[in-house]
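Coming up is one lone chain in structure tokens, specifically the form predicted on its own.
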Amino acid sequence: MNSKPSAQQVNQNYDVVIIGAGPSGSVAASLLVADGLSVLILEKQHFPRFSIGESLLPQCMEFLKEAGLEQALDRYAEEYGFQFKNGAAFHKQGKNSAFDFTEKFSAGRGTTYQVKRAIFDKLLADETEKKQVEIRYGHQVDSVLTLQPEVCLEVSDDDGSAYKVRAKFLLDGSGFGRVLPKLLKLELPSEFPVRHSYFSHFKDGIDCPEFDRDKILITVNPNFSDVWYWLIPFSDGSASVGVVGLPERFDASLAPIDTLMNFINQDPNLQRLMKNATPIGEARSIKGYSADVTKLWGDNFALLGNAGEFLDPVFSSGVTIAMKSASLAAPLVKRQLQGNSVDWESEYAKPLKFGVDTFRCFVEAWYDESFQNVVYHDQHDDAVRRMISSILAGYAWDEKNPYVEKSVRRLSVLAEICQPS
């Protein structure tokens, strides 16, 4: 829905509104619109749009299907093409090394795919409104009232019309546009180091028969043990690239593909990889993407996904928080509003927490370089390497699996024994 409200639409009242319709968002509204709740859906932007995070992991897969939105996923993925994904790939300074997350700890889905988050995101909202949520493109939150007794919000349109909507429970999956931390100030400060990404999608016109285009490959930069990139291929022989560093190793007087580009024939293997590609559409910068909050949850509202908090793209957890957190918090606003008690720390921030420290723990034992020995010794014990590779499919709050039971405690012992003679 494009057009500006009606004037029976300015005070409507909703039983939730969430903020973006994105991932989370999508997830979200359709796991309460089943339990008979009126969902609004209110998305600053117009879809299809870009987004960057492409690579989707396994566990989004069962997310996806609680939510209802599984089946139409894999049915556009048969009938048009969404690059199949299996696993992932790693190449260091000549050193390759692979999982294959059907070979995993965890049970359910061990594959998934890579996609066009433009296509991806519109297909899942396209079926989101299918179930009889109301969508509203181009109309942007401006400030929150109200929270209590009931949320009132002022909207813009993209006409700069204002009106008021109203709900009983409020949603930010506005990612990261982070919406409410900023209007409720809930920023903090990540305790991620500031790093900066370069990517663009390119016509990547790889020719390397041993190249798998089923898996993300992620390759370290052979100077700079901190410094990676991602190659993410497509079914349409395109691939999204980009590379991801400390401000300090790039020059910021060179324009993003320029950076790009000298990056990626820094690395041999990418070199060869790419050398047919050519660039489409314009490079893009992303600089100090990770962020943090104070909370996650107030008085009638909660925060989804990168709202909340964006760890690091190296292991494309991203879209596998954001629908975690949709999964935990849309039962939880169903029972509030039924008048029953709920505990959202316990019951939200601290769970979903879990699975967010479990990612932490490896992305940062991968910037120490304790996981990057990990993933390239060369004598993996068979049930260890699944446990890892159950983690890397985003199976992240499997507490069956003791690397995510004690994940800090469990790697710091893996890495010591694969640690370099």
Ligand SMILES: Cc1cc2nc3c(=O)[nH]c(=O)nc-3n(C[C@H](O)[C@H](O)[C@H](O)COP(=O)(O)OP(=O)(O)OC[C@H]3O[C@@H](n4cnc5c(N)ncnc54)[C@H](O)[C@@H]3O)c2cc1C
Contents of the next structure:
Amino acid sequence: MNSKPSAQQVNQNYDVVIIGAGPSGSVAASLLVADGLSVLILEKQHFPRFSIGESLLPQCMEFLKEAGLEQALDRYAEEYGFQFKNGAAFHKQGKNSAFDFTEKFSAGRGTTYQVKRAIFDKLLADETEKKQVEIRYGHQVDSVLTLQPEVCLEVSDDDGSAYKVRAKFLLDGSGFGRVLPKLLKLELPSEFPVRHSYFSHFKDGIDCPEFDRDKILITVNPNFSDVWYWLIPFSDGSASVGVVGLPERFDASLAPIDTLMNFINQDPNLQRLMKNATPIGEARSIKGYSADVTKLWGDNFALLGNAGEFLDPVFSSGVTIAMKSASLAAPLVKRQLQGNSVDWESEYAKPLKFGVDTFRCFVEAWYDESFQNVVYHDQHDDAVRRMISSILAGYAWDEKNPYVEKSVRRLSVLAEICQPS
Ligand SMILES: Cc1cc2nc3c(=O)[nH]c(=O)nc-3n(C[C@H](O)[C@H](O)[C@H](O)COP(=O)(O)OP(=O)(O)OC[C@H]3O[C@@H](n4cnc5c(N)ncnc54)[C@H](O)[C@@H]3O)c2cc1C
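Alternate state requested, the form predicted together with this ligand (shown: the form predicted on its own):
Below is the whole assembly, all chains and molecules, this chain first.
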């Protein structure tokens, strides 16, 4: 629905306004409207629109279930096809390894999907709209006029008409748009170095019988262990392929597709898999995506998903963290609007960061190679393997898992054992 607000809408007050109709926005809105709150989502683009972040983790499905969105997703997957996903496969210099997410330590679903985000995000947003959440596409939040005693935003639509919207609470699910961090000067550089990514969709034409379309394939570049690729197969015979690395690894004068193809051809296994592949649409590049903030909440607002911290794409944790933030924030918003006090630091920021820090530990260990050694080590104890599999499946908040509870210590001990001789 591309509705232009009428005069009544312009004067309307909402309980909650959400910036952005990505996964964090749709999950938060679905949870809030189920609690009887009036919710408006302002989305600057028109859906379907491209977004990166196509490999989900099984933990996502738990958040979608909570928000009443899981069934619609499963139904769509069955009728039209989202690629079933049950794990992650890894390749480095001729060595293969794979984790099956159904063989994991934590309770909860062990499978999920690989999705074209244009379709997935629209599906979630449409389901959210059916729950009586109002979504205004082509409406961009330009400024925050007040946050106290009420939220007042300045919004402009596609025609350039500006108007004001008022609410009791504001959730920023604007992703890489990072609306509130920019407007309220909350931006903090990430502790991760700037990395660049080049990616495209391909009609993949993969005809290798051993290739498992049910898993994302992560490949480490044979020359630089900090450069890695994703290959995310979709159900229609296409795939998303991308390469990630430090800026100095890439020739900035080349077109993104040439950079991507050059790197694909550096790895014999990937080159073999992609020998029949033809690009679909244009190749793209995203640079310096890791980001942080000074705080995740303030007077009458909280930051969701990528509008808060974004670590790194290597373990496909972005959508899971975005949905977890929505799942944590929604009940707190409800409580606050009922007049109860909420300690946003201890009830939102801290628990969210707990799981983000689990992923952080694994991402750091990926780039210093110690987790790569764990992945390609072939003699894992079965129990340990299940614990690692759980985290790769997104269950990074499950404190019962020793690799979550004491991730840094446990992982460094394991890495020591798995060091190549
Ligand atoms: C190279 C790369 C690969 C990745 N791969 C994966 C992966 O495989 N799996 C995974 O889970 N994650 C992955 N991610 C991360 C993933 O893309 C994000 O974590 C996820 O999309 C975040 O969801 P979100 O709801 O926070 O924001 P988004 O999905 O980005 O949605 C934000 C929405 O806000 C809207 N918006 C922005 N500004 C405004 C404004 N001013 N007014 C109104 N609307 C606005 C945007 O149009 C957008 O629709 C990857 C990231 C990168 C960089």
